[in-house]
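Here you get one chain, nothing else, as structure tokens; it is the form predicted alone.
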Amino acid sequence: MDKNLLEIIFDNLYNGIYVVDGRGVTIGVNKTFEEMSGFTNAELVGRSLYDLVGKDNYFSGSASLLVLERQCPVTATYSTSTNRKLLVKGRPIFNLAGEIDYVINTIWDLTVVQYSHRIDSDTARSKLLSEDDIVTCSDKMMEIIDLALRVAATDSTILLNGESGVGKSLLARTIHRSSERKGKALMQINCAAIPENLIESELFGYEGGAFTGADHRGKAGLLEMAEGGTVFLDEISELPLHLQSKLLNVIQEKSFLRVGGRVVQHADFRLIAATNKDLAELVSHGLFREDLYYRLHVVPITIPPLRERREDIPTLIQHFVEKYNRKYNSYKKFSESLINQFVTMTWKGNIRELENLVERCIVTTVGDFITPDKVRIPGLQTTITPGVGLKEMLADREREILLQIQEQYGTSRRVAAVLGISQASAARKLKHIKVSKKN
């Protein structure tokens, strides 16, 4: 193909393209991605993403860096100093050397230009849960995210489901600042969190004087503030038999009166609802109108726990001990053989269990070096995977300690001579797990 075709269309893709070479350093962006971030082909050329991303840099994050660092193709987010949010998908080019030459990186614009008012306590969390960010590299996840960006463009109502701590909310977020509607106010309720007697006046709204306590000027609910954006009803199982058939309603006829009123309110925003139980299973028992779950039920996306996509945790371990590093100005890094502990973990809390440990990590051990005789966590259990037998389970084990050793004394030499084995072997072994790390 022609070379000046080439470069017509690099810049002229709906998404920004990012390229750099196997060391991280910027070989160059096109100009939609110039558009969207605010940073010049020029001034990126040549830089390390080392040197331009962290604290009050360029960048946020990097999906090339956790590429170059797990060898796999990455999703995530990251903000610019430029006030954009930006989804990259970075995809590893190997030479036949099996190593990395270049990442190719394409971006989604996701900036959202405000989010509104705060309804309830658990709501007003959502300045510092936008800056939240997804890092995965497990085909499932990328699989969703495909998805969610495909129906972001359209208005049809999403029923996310998954179990408490997998990024419901992040992904509710996603899709918001992914739509049309981005300009817009995203509202967020957690339906769980606000008393049953309140909820209906913070969902519909009041007329001054609708009961007792009210405002007298009267107060908008969060579908009128919602105009024109999305509204996110977390926990939607939690809401009230009385006011799902009210919520049925304004979904069918586009319109509500609010609590004590008698003016018709125009309804005009996406919703997207999310829960961590089985509607279906709460409809079979009469917890849950079952007219209602099928008008939720248009674009079901279900979110696979961390126990699913085990592959995700050394990466999101990275993006989380960076994240703490940044914050509390240290420079900690896990051992292989904790992040290997911690892949075997059970994580009922899945990734908020995750952050939250290691962050506990970060701020409690002494030292840079984090191993596993540093962490102490009550009630830490392991799970054996079904189907894996001795055999596999002594490899692992041996891999666990021979990446240990090697982490302490460096060289193959010392590694065997820790162990009693020859050199020969400790290399051999060594090779093996290298090989076996970038397959």
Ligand SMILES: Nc1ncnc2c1ncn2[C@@H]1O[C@H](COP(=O)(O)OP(=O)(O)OP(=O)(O)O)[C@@H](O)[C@H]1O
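Rigid core (definition): largest C-alpha set, two forms, superposition within 1.5 Å. Numbering follows the first chain given and starts at 1. All values reported here derive from a predicted model rather than from experimental measurement. Compared with the form predicted together with the named molecule:
Once the rigid core is used as the reference frame, the Cα position of I9 differs between these two forms by less than 2 Å.
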Second form
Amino acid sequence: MDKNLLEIIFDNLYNGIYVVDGRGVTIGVNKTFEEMSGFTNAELVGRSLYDLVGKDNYFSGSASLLVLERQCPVTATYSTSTNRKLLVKGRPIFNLAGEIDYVINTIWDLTVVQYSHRIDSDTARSKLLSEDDIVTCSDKMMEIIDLALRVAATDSTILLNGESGVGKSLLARTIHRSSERKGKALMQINCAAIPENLIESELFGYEGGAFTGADHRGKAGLLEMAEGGTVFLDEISELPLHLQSKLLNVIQEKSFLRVGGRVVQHADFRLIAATNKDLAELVSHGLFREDLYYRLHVVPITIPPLRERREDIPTLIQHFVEKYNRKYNSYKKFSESLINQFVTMTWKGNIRELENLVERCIVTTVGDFITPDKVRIPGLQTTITPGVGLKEMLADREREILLQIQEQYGTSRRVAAVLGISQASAARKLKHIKVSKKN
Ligand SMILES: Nc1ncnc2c1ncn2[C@@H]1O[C@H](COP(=O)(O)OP(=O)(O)OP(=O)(O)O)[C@@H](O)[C@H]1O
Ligand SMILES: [Mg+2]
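Since the one above is the form predicted alone, can you give the form predicted together with the named molecule too?
Then the entire complex follows, led off by the chain already shown.
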């Protein structure tokens, strides 16, 4: 294709594009990215992401650096200094020698127009949701995010299924943010956390004098507050049966009454429900209404537990280490052997457990380099394994030191200078590590 035409296409894509080389140096961005980020191509070209991330208000994080670090495609969401929320998919382009020549990032804008609904204190549990980041490099998860973004554009009801801590709430927020309803409220209620007798009025609201103790002015419920936006019903399996039929009615009639009310309220919201239970199983035991189940089951999305996508663990560790380094103003790194041990752990609490453990490691360890022997986690062994010779242990340690210094300083020239070895030797050792990492 003609080069001029390619440039025209590049600048006229709806997605932002950000291209870096194998060292993380910016090759170029398109016009859409300039508009999304507020930075120009001219000021970014030639600058290394190692310098742009976390400094001078450029970027809060970088999918490219995660791609270069992990040598695999990565999907991540980030906030810009101008308070925009971006979804970034980074894809490595390998050369024949198996090294990364370029990382091509495709970027979607998920910015929510800030919604400022005042919520009174007794609805504090049904809170307005805040922003956060999704990171993944697993094919399964990327397919799930793709599916979620495709259905986000429609008004379909979505049922999120998955164990505790896999990221259901996070995905619900991302779906809302990338939907047409992003300018309106996202209201969440956790059906398991609210006493049964309060769920009805929380959801539907009530008229003055509807029941003893009710505010005489009445109160809007969650469905009303979500007008034009999204309702997220977490742990839907815990919704009492009589409210299940009421909810089904709302979905079918697109209207409802406040408790004790006579004025028909128009229902205009998208419904996202989440559960860590097998709803079909509950239906077969008569514990969940079958008709509601089919209404919710329009687009089911199952998020796999972390142990079924272990390839995500190193990328998530990296992401949380960066997050908590920023929070605690530290510069800590995980050693390769600690990362490898995390990869083999069970993670019953999934990503929430991983995140908590990374934070604990950052807060409780002394020194910037976190090795397994510094971390007291039941079931996690130290690096000293009987039968492993001194030579192997030293080689392991050398690998960790080189990787850490390379992560901090980037080029083999700087690594050599820091360690007091020749550049040729540093380059040779780093190359050796890269080759053995791939095998
Ligand atoms: N892919 C991801 N990248 C980054 N952070 C993630 C990812 N998935 C989950 N998290 C983080 O892990 C924590 C748990 O996620 P979340 O609350 O969405 O899980 P959940 O499935 O809703 O859990 P529960 O069933 O307990 O409600 C959150 O802090 C979330 O930000
Ligand atoms: Mg949740």
